[in-house]
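Taking the form predicted alone, here's one chain by itself in C-alpha coordinates.
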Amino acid sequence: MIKATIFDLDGVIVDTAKYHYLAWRKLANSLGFDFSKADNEQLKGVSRMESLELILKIGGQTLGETRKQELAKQKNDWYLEHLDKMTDDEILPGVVDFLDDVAAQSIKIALGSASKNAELTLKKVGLLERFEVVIDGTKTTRSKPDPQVFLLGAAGLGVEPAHCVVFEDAAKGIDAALSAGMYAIGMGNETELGHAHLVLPSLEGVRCTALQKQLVR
(Lines of atoms letter the chains of each structure in order from A and count residues from 1; the text may use other names and numbers.)
(Lines give C-alpha, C1' and ligand atoms only; values in the text may rest on other atoms or scores of the structure.)
(Ligands and ions follow the chains in the order given, each with its own letter.)
Protein backbone atom coordinates (compact mmCIF):
# COMPACT_ATOMS: atom_id res chain seq x y z
CA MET A 1 0.00 0.00 0.00
CA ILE A 2 1.36 3.40 -1.00
CA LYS A 3 1.29 5.90 1.87
CA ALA A 4 3.71 8.50 0.51
CA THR A 5 5.00 9.93 -2.76
CA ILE A 6 8.44 11.51 -3.16
CA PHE A 7 9.12 13.55 -6.27
CA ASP A 8 12.34 14.68 -7.88
CA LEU A 9 12.11 18.28 -9.09
CA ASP A 10 13.82 18.95 -12.42
CA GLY A 11 12.25 16.90 -15.20
CA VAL A 12 9.45 15.56 -12.98
CA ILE A 13 7.64 18.56 -11.48
CA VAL A 14 9.07 21.40 -13.57
CA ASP A 15 11.15 21.81 -16.69
CA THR A 16 14.14 23.74 -15.36
CA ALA A 17 16.84 21.43 -16.69
CA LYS A 18 17.17 23.73 -19.71
CA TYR A 19 18.13 26.61 -17.41
CA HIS A 20 20.79 24.52 -15.69
CA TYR A 21 22.14 23.61 -19.13
CA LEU A 22 22.28 27.24 -20.28
CA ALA A 23 24.10 28.30 -17.11
CA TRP A 24 26.60 25.41 -17.23
CA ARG A 25 27.26 26.00 -20.92
CA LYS A 26 27.87 29.69 -20.29
CA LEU A 27 30.33 28.71 -17.57
CA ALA A 28 32.13 26.24 -19.84
CA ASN A 29 32.32 28.84 -22.61
CA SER A 30 33.81 31.34 -20.16
CA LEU A 31 36.54 28.79 -19.48
CA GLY A 32 37.28 28.31 -23.17
CA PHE A 33 35.41 25.12 -24.14
CA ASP A 34 31.90 24.04 -25.08
CA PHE A 35 29.36 21.93 -23.20
CA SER A 36 26.79 20.00 -25.22
CA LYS A 37 23.27 18.80 -24.44
CA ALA A 38 24.63 15.26 -24.56
CA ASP A 39 27.21 16.22 -21.92
CA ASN A 40 24.41 17.73 -19.85
CA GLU A 41 22.70 14.34 -19.57
CA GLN A 42 25.51 13.24 -17.25
CA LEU A 43 24.42 15.86 -14.71
CA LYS A 44 20.93 14.52 -14.02
CA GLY A 45 20.46 14.08 -10.29
CA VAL A 46 24.03 15.21 -9.58
CA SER A 47 24.94 17.90 -7.03
CA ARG A 48 26.28 21.30 -8.06
CA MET A 49 29.90 20.64 -7.09
CA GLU A 50 29.92 17.16 -8.63
CA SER A 51 28.46 18.67 -11.80
CA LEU A 52 31.24 21.24 -11.85
CA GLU A 53 33.85 18.49 -11.47
CA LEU A 54 32.36 16.63 -14.45
CA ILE A 55 32.37 19.79 -16.56
CA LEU A 56 35.97 20.60 -15.68
CA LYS A 57 36.90 17.05 -16.62
CA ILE A 58 35.20 17.51 -20.00
CA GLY A 59 37.20 20.70 -20.50
CA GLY A 60 40.42 19.06 -19.33
CA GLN A 61 40.88 21.59 -16.55
CA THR A 62 42.20 21.23 -13.00
CA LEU A 63 41.43 24.07 -10.62
CA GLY A 64 41.92 24.83 -6.96
CA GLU A 65 39.10 24.59 -4.42
CA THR A 66 38.69 28.35 -4.03
CA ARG A 67 38.33 28.85 -7.78
CA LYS A 68 35.84 25.97 -8.02
CA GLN A 69 33.70 27.55 -5.30
CA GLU A 70 33.75 30.83 -7.22
CA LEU A 71 32.68 29.10 -10.44
CA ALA A 72 29.90 27.17 -8.69
CA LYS A 73 28.53 30.45 -7.32
CA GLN A 74 28.79 32.12 -10.74
CA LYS A 75 26.87 29.28 -12.35
CA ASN A 76 24.16 29.47 -9.68
CA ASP A 77 23.86 33.24 -10.12
CA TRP A 78 23.28 32.75 -13.87
CA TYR A 79 20.76 30.00 -13.14
CA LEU A 80 18.90 32.22 -10.65
CA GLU A 81 18.58 34.90 -13.32
CA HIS A 82 16.55 32.41 -15.37
CA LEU A 83 14.69 31.17 -12.29
CA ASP A 84 13.57 34.68 -11.44
CA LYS A 85 11.51 34.73 -14.64
CA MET A 86 9.78 31.40 -13.99
CA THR A 87 5.98 31.09 -13.94
CA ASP A 88 3.58 28.19 -13.47
CA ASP A 89 3.92 27.59 -17.21
CA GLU A 90 7.07 25.63 -16.29
CA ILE A 91 5.01 22.96 -14.47
CA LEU A 92 5.05 19.78 -16.52
CA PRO A 93 1.80 18.32 -17.98
CA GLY A 94 -0.40 16.40 -15.54
CA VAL A 95 1.53 17.38 -12.41
CA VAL A 96 -1.10 19.60 -10.76
CA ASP A 97 -3.95 17.15 -11.41
CA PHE A 98 -1.85 14.26 -10.10
CA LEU A 99 -0.88 16.15 -6.94
CA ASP A 100 -4.57 16.92 -6.41
CA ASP A 101 -5.41 13.23 -6.78
CA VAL A 102 -2.61 12.15 -4.42
CA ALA A 103 -3.82 14.60 -1.76
CA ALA A 104 -7.43 13.46 -2.21
CA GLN A 105 -6.30 9.88 -1.45
CA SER A 106 -4.68 11.10 1.81
CA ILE A 107 -1.25 10.06 0.48
CA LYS A 108 1.61 12.20 1.77
CA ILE A 109 3.80 14.25 -0.57
CA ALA A 110 7.50 15.11 -0.34
CA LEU A 111 10.22 16.45 -2.63
CA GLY A 112 13.64 14.81 -2.92
CA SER A 113 16.01 16.82 -5.09
CA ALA A 114 19.72 17.55 -5.42
CA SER A 115 18.89 21.18 -6.21
CA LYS A 116 19.77 23.80 -3.60
CA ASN A 117 17.11 26.04 -5.13
CA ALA A 118 14.21 23.59 -4.75
CA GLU A 119 12.08 25.63 -2.34
CA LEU A 120 12.57 28.80 -4.39
CA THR A 121 11.61 26.95 -7.57
CA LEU A 122 8.45 25.51 -6.01
CA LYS A 123 7.54 28.93 -4.66
CA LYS A 124 8.01 30.56 -8.08
CA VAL A 125 5.57 28.12 -9.72
CA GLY A 126 3.09 28.18 -6.84
CA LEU A 127 3.55 24.59 -5.65
CA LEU A 128 5.52 24.89 -2.40
CA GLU A 129 2.47 24.45 -0.16
CA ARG A 130 1.67 21.12 -1.85
CA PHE A 131 4.74 19.46 -0.30
CA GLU A 132 4.72 18.46 3.37
CA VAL A 133 8.48 17.89 3.32
CA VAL A 134 11.18 19.32 1.04
CA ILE A 135 14.57 17.57 1.10
CA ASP A 136 17.07 19.28 -1.19
CA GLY A 137 20.77 19.87 -1.65
CA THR A 138 20.90 22.09 1.44
CA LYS A 139 19.82 19.19 3.67
CA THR A 140 21.85 16.29 2.28
CA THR A 141 25.51 15.29 2.42
CA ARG A 142 25.43 12.53 -0.19
CA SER A 143 24.21 12.60 -3.79
CA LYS A 144 22.13 10.11 -5.73
CA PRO A 145 22.54 7.16 -6.31
CA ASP A 146 22.98 7.23 -2.53
CA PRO A 147 19.44 6.88 -1.08
CA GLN A 148 19.93 9.56 1.61
CA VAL A 149 17.63 12.18 0.04
CA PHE A 150 14.71 9.75 -0.21
CA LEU A 151 15.25 8.18 3.20
CA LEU A 152 15.22 11.66 4.74
CA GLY A 153 12.01 12.39 2.87
CA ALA A 154 10.36 9.23 4.18
CA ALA A 155 11.54 9.97 7.71
CA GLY A 156 10.21 13.52 7.49
CA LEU A 157 6.81 12.19 6.45
CA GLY A 158 6.88 9.46 9.09
CA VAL A 159 6.39 6.70 6.51
CA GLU A 160 8.37 3.47 6.14
CA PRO A 161 10.39 3.27 2.88
CA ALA A 162 8.48 0.19 1.71
CA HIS A 163 5.31 2.32 1.56
CA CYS A 164 6.87 5.12 -0.50
CA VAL A 165 6.92 5.60 -4.26
CA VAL A 166 9.54 7.81 -5.91
CA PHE A 167 9.08 9.67 -9.21
CA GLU A 168 12.42 10.22 -10.98
CA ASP A 169 13.70 11.15 -14.45
CA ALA A 170 17.34 10.08 -13.90
CA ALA A 171 18.88 6.61 -13.76
CA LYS A 172 20.84 7.56 -10.63
CA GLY A 173 17.60 8.65 -8.99
CA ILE A 174 15.98 5.31 -9.78
CA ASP A 175 19.02 3.57 -8.30
CA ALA A 176 18.66 5.68 -5.16
CA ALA A 177 14.97 4.84 -4.78
CA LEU A 178 15.60 1.13 -5.21
CA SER A 179 18.47 1.25 -2.71
CA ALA A 180 16.10 2.89 -0.25
CA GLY A 181 13.69 -0.02 -0.61
CA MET A 182 11.03 2.11 -2.29
CA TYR A 183 8.92 1.77 -5.39
CA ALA A 184 10.52 3.62 -8.30
CA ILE A 185 8.64 5.20 -11.19
CA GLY A 186 10.73 6.49 -14.07
CA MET A 187 9.54 9.59 -15.86
CA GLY A 188 10.77 9.54 -19.45
CA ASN A 189 12.82 7.10 -21.49
CA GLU A 190 12.33 3.39 -20.82
CA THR A 191 15.73 2.58 -22.33
CA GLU A 192 17.45 4.65 -19.65
CA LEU A 193 14.98 4.04 -16.81
CA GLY A 194 13.90 0.47 -17.50
CA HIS A 195 15.14 -0.80 -14.13
CA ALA A 196 12.32 1.14 -12.41
CA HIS A 197 9.16 -0.68 -11.36
CA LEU A 198 7.27 1.36 -13.93
CA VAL A 199 8.13 3.96 -16.58
CA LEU A 200 5.72 6.72 -17.63
CA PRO A 201 6.10 9.34 -20.38
CA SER A 202 4.47 11.97 -18.14
CA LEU A 203 1.94 12.33 -15.31
CA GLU A 204 -0.76 13.46 -17.70
CA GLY A 205 -3.91 11.40 -17.10
CA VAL A 206 -2.25 9.31 -14.35
CA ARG A 207 -4.36 8.47 -11.29
CA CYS A 208 -3.32 6.96 -7.94
CA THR A 209 -5.71 4.03 -7.89
CA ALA A 210 -4.64 2.77 -11.31
CA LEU A 211 -0.99 3.41 -10.50
CA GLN A 212 -1.02 1.30 -7.34
CA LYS A 213 -2.43 -1.64 -9.30
CA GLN A 214 0.46 -1.40 -11.77
CA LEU A 215 3.17 -1.40 -9.12
CA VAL A 216 4.24 -4.98 -8.64
CA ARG A 217 7.58 -5.84 -7.07
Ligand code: B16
Given for the second form:
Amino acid sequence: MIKATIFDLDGVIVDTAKYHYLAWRKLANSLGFDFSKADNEQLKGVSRMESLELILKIGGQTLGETRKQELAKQKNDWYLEHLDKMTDDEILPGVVDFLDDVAAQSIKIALGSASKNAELTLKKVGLLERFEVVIDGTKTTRSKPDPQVFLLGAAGLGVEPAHCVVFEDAAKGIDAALSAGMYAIGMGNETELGHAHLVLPSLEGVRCTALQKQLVR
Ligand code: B16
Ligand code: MG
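Could the form predicted in complex with the named molecule be shown next, to go alongside the form predicted alone?
Below is the whole assembly, all chains and molecules, this chain first.
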Protein backbone atom coordinates (compact mmCIF):
# COMPACT_ATOMS: atom_id res chain seq x y z
CA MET A 1 0.00 0.00 0.00
CA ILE A 2 1.60 3.25 -1.16
CA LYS A 3 0.89 6.22 1.13
CA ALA A 4 3.61 8.65 0.04
CA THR A 5 5.77 9.57 -2.92
CA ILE A 6 9.21 11.21 -2.58
CA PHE A 7 10.67 12.82 -5.67
CA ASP A 8 14.26 13.67 -6.45
CA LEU A 9 14.48 17.05 -8.24
CA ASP A 10 17.22 17.16 -10.88
CA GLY A 11 16.52 14.48 -13.49
CA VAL A 12 13.03 13.66 -12.19
CA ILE A 13 11.04 16.91 -11.94
CA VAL A 14 13.30 19.15 -14.07
CA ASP A 15 16.54 18.73 -16.02
CA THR A 16 18.85 21.10 -14.18
CA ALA A 17 21.85 18.81 -14.89
CA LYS A 18 22.51 20.76 -18.09
CA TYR A 19 22.85 24.01 -16.12
CA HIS A 20 25.02 22.39 -13.44
CA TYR A 21 27.23 21.16 -16.32
CA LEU A 22 27.56 24.60 -17.94
CA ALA A 23 28.50 26.19 -14.61
CA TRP A 24 30.99 23.46 -13.64
CA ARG A 25 32.60 23.55 -17.12
CA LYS A 26 32.97 27.33 -16.88
CA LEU A 27 34.64 26.86 -13.50
CA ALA A 28 36.97 24.12 -14.81
CA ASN A 29 37.88 26.28 -17.82
CA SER A 30 38.63 29.22 -15.50
CA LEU A 31 41.05 26.92 -13.68
CA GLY A 32 42.73 25.91 -16.96
CA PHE A 33 41.27 22.49 -17.76
CA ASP A 34 38.21 21.04 -19.48
CA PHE A 35 35.30 19.10 -18.07
CA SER A 36 33.43 16.76 -20.43
CA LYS A 37 29.77 15.76 -20.60
CA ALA A 38 30.84 12.19 -19.83
CA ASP A 39 32.57 13.40 -16.63
CA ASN A 40 29.39 15.28 -15.74
CA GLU A 41 27.48 11.97 -15.49
CA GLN A 42 29.43 11.24 -12.30
CA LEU A 43 27.91 14.32 -10.65
CA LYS A 44 24.26 13.23 -10.81
CA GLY A 45 22.76 13.58 -7.33
CA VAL A 46 26.17 14.45 -5.82
CA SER A 47 26.34 17.45 -3.44
CA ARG A 48 28.00 20.72 -4.45
CA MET A 49 31.19 20.27 -2.40
CA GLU A 50 31.58 16.61 -3.39
CA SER A 51 31.10 17.62 -7.03
CA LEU A 52 33.83 20.24 -6.67
CA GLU A 53 36.20 17.61 -5.20
CA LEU A 54 35.57 15.34 -8.22
CA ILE A 55 36.19 18.19 -10.66
CA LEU A 56 39.41 19.26 -8.96
CA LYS A 57 40.56 15.63 -9.10
CA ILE A 58 39.87 15.54 -12.85
CA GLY A 59 41.93 18.75 -13.24
CA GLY A 60 44.67 17.40 -10.96
CA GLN A 61 44.37 20.36 -8.58
CA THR A 62 44.77 20.41 -4.81
CA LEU A 63 43.42 23.55 -3.14
CA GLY A 64 42.84 24.81 0.38
CA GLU A 65 39.44 25.00 2.08
CA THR A 66 38.97 28.77 1.69
CA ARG A 67 39.69 28.61 -2.06
CA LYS A 68 37.33 25.65 -2.44
CA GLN A 69 34.53 27.59 -0.72
CA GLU A 70 35.16 30.53 -3.08
CA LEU A 71 35.02 28.27 -6.13
CA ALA A 72 31.82 26.56 -4.96
CA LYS A 73 30.23 29.99 -4.53
CA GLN A 74 31.42 31.10 -7.97
CA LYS A 75 29.95 27.96 -9.57
CA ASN A 76 26.67 28.48 -7.76
CA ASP A 77 26.47 32.13 -8.86
CA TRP A 78 26.91 31.01 -12.49
CA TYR A 79 24.36 28.22 -11.97
CA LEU A 80 21.83 30.69 -10.52
CA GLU A 81 22.08 32.81 -13.69
CA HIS A 82 20.62 29.82 -15.58
CA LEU A 83 18.10 28.98 -12.86
CA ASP A 84 16.81 32.54 -12.92
CA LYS A 85 15.67 32.05 -16.54
CA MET A 86 13.82 28.78 -15.89
CA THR A 87 10.08 28.57 -16.53
CA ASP A 88 7.43 25.87 -16.23
CA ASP A 89 8.29 24.85 -19.83
CA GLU A 90 11.21 22.98 -18.30
CA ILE A 91 9.16 20.61 -16.16
CA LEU A 92 9.91 17.10 -17.45
CA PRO A 93 7.21 15.26 -19.48
CA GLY A 94 4.36 13.73 -17.50
CA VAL A 95 5.33 15.30 -14.14
CA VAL A 96 2.34 17.64 -13.70
CA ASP A 97 -0.25 15.02 -14.68
CA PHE A 98 1.37 12.45 -12.41
CA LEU A 99 1.44 14.87 -9.44
CA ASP A 100 -2.26 15.60 -10.08
CA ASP A 101 -3.00 11.87 -10.08
CA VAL A 102 -1.00 11.25 -6.87
CA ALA A 103 -2.82 14.09 -5.08
CA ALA A 104 -6.20 12.85 -6.35
CA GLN A 105 -5.50 9.46 -4.74
CA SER A 106 -4.72 11.21 -1.39
CA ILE A 107 -1.12 10.00 -1.59
CA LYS A 108 1.33 12.42 0.03
CA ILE A 109 4.12 14.21 -1.85
CA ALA A 110 7.62 15.18 -0.69
CA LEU A 111 10.85 16.26 -2.35
CA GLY A 112 14.19 14.61 -1.52
CA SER A 113 17.05 16.43 -3.27
CA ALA A 114 20.75 17.09 -2.70
CA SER A 115 20.35 20.62 -4.06
CA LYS A 116 20.54 23.67 -1.82
CA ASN A 117 18.60 25.48 -4.57
CA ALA A 118 15.66 23.06 -4.53
CA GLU A 119 12.99 25.43 -3.13
CA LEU A 120 14.05 28.17 -5.50
CA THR A 121 13.89 25.76 -8.46
CA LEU A 122 10.41 24.53 -7.51
CA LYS A 123 9.28 28.16 -7.16
CA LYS A 124 10.68 29.05 -10.59
CA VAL A 125 8.69 26.28 -12.27
CA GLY A 126 5.56 26.91 -10.15
CA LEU A 127 5.52 23.55 -8.35
CA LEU A 128 6.51 24.44 -4.77
CA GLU A 129 2.96 24.24 -3.36
CA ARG A 130 2.61 20.67 -4.66
CA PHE A 131 5.15 19.43 -2.10
CA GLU A 132 3.95 19.03 1.48
CA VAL A 133 7.53 18.49 2.65
CA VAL A 134 10.78 19.61 0.99
CA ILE A 135 14.00 17.97 2.18
CA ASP A 136 17.02 19.40 0.38
CA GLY A 137 20.75 20.00 0.75
CA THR A 138 20.13 22.67 3.39
CA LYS A 139 18.46 20.12 5.70
CA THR A 140 20.75 17.10 5.35
CA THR A 141 24.18 16.30 6.73
CA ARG A 142 24.81 13.12 4.74
CA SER A 143 24.68 12.63 0.96
CA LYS A 144 23.01 9.87 -1.05
CA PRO A 145 23.61 6.83 -0.96
CA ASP A 146 22.94 7.58 2.73
CA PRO A 147 19.15 7.25 3.24
CA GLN A 148 18.91 10.40 5.42
CA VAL A 149 17.20 12.64 2.83
CA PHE A 150 14.40 10.14 2.18
CA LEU A 151 13.98 9.13 5.84
CA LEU A 152 13.56 12.81 6.75
CA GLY A 153 11.00 13.13 3.94
CA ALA A 154 8.99 10.16 5.23
CA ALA A 155 9.18 11.43 8.82
CA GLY A 156 8.05 14.89 7.72
CA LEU A 157 5.02 13.35 6.01
CA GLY A 158 4.38 11.00 8.95
CA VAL A 159 4.50 7.89 6.74
CA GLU A 160 6.40 4.64 7.44
CA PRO A 161 9.30 4.09 4.98
CA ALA A 162 7.75 0.79 3.80
CA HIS A 163 4.77 2.78 2.45
CA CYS A 164 6.91 5.28 0.50
CA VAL A 165 7.95 5.24 -3.16
CA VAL A 166 11.02 7.18 -4.26
CA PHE A 167 11.51 8.46 -7.83
CA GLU A 168 15.21 8.89 -8.62
CA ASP A 169 17.47 9.30 -11.66
CA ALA A 170 20.83 8.61 -9.92
CA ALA A 171 22.16 5.15 -9.02
CA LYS A 172 23.24 6.48 -5.60
CA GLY A 173 19.71 7.79 -5.04
CA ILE A 174 18.28 4.33 -5.74
CA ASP A 175 20.77 2.90 -3.20
CA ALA A 176 19.58 5.52 -0.68
CA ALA A 177 15.90 4.66 -1.22
CA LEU A 178 16.55 0.93 -0.91
CA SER A 179 18.54 1.34 2.27
CA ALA A 180 15.71 3.51 3.66
CA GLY A 181 13.44 0.47 3.14
CA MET A 182 11.36 2.19 0.47
CA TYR A 183 10.23 1.26 -3.02
CA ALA A 184 12.63 2.73 -5.58
CA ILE A 185 11.65 3.73 -9.10
CA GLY A 186 14.52 4.57 -11.43
CA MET A 187 13.92 7.34 -13.95
CA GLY A 188 16.26 6.55 -16.83
CA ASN A 189 17.79 3.33 -18.09
CA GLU A 190 18.13 -0.25 -16.82
CA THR A 191 21.91 -0.32 -17.27
CA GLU A 192 22.46 2.32 -14.59
CA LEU A 193 19.36 1.85 -12.45
CA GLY A 194 18.65 -1.90 -12.74
CA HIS A 195 18.79 -2.32 -8.94
CA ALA A 196 15.54 -0.28 -8.57
CA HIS A 197 12.20 -2.08 -8.14
CA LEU A 198 11.14 -0.63 -11.47
CA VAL A 199 12.76 1.55 -14.15
CA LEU A 200 10.76 4.02 -16.26
CA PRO A 201 11.99 6.25 -19.11
CA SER A 202 9.82 9.16 -17.87
CA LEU A 203 6.61 9.89 -15.94
CA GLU A 204 4.68 10.38 -19.16
CA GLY A 205 1.42 8.41 -19.01
CA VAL A 206 2.29 6.92 -15.59
CA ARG A 207 -0.68 6.51 -13.21
CA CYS A 208 -0.72 5.55 -9.50
CA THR A 209 -3.10 2.62 -9.70
CA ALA A 210 -1.12 0.82 -12.41
CA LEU A 211 2.16 1.65 -10.66
CA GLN A 212 0.99 0.19 -7.32
CA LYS A 213 0.06 -3.05 -9.10
CA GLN A 214 3.49 -3.25 -10.74
CA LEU A 215 5.28 -2.63 -7.44
CA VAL A 216 3.40 -5.08 -5.25
CA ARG A 217 3.20 -7.95 -7.73
P1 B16 B 1 23.26 22.55 -5.56
P2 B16 B 1 19.21 16.18 -7.10
C3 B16 B 1 21.58 17.41 -7.31
O4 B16 B 1 20.18 17.45 -7.42
C5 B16 B 1 22.22 17.47 -8.70
O6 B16 B 1 21.90 16.28 -9.43
C7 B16 B 1 23.71 17.58 -8.56
O8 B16 B 1 24.31 17.66 -9.83
C9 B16 B 1 24.04 18.84 -7.73
O10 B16 B 1 25.44 18.97 -7.53
C11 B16 B 1 23.34 18.72 -6.37
O12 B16 B 1 21.95 18.59 -6.56
C13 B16 B 1 23.59 19.92 -5.48
O14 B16 B 1 23.02 21.06 -6.06
O15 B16 B 1 24.60 22.98 -6.01
O16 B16 B 1 22.12 23.29 -6.22
O17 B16 B 1 23.13 22.55 -4.05
O18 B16 B 1 19.38 15.23 -8.26
O19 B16 B 1 19.62 15.58 -5.77
O20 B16 B 1 17.86 16.83 -7.07
MG1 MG C 1 18.68 13.64 -9.56
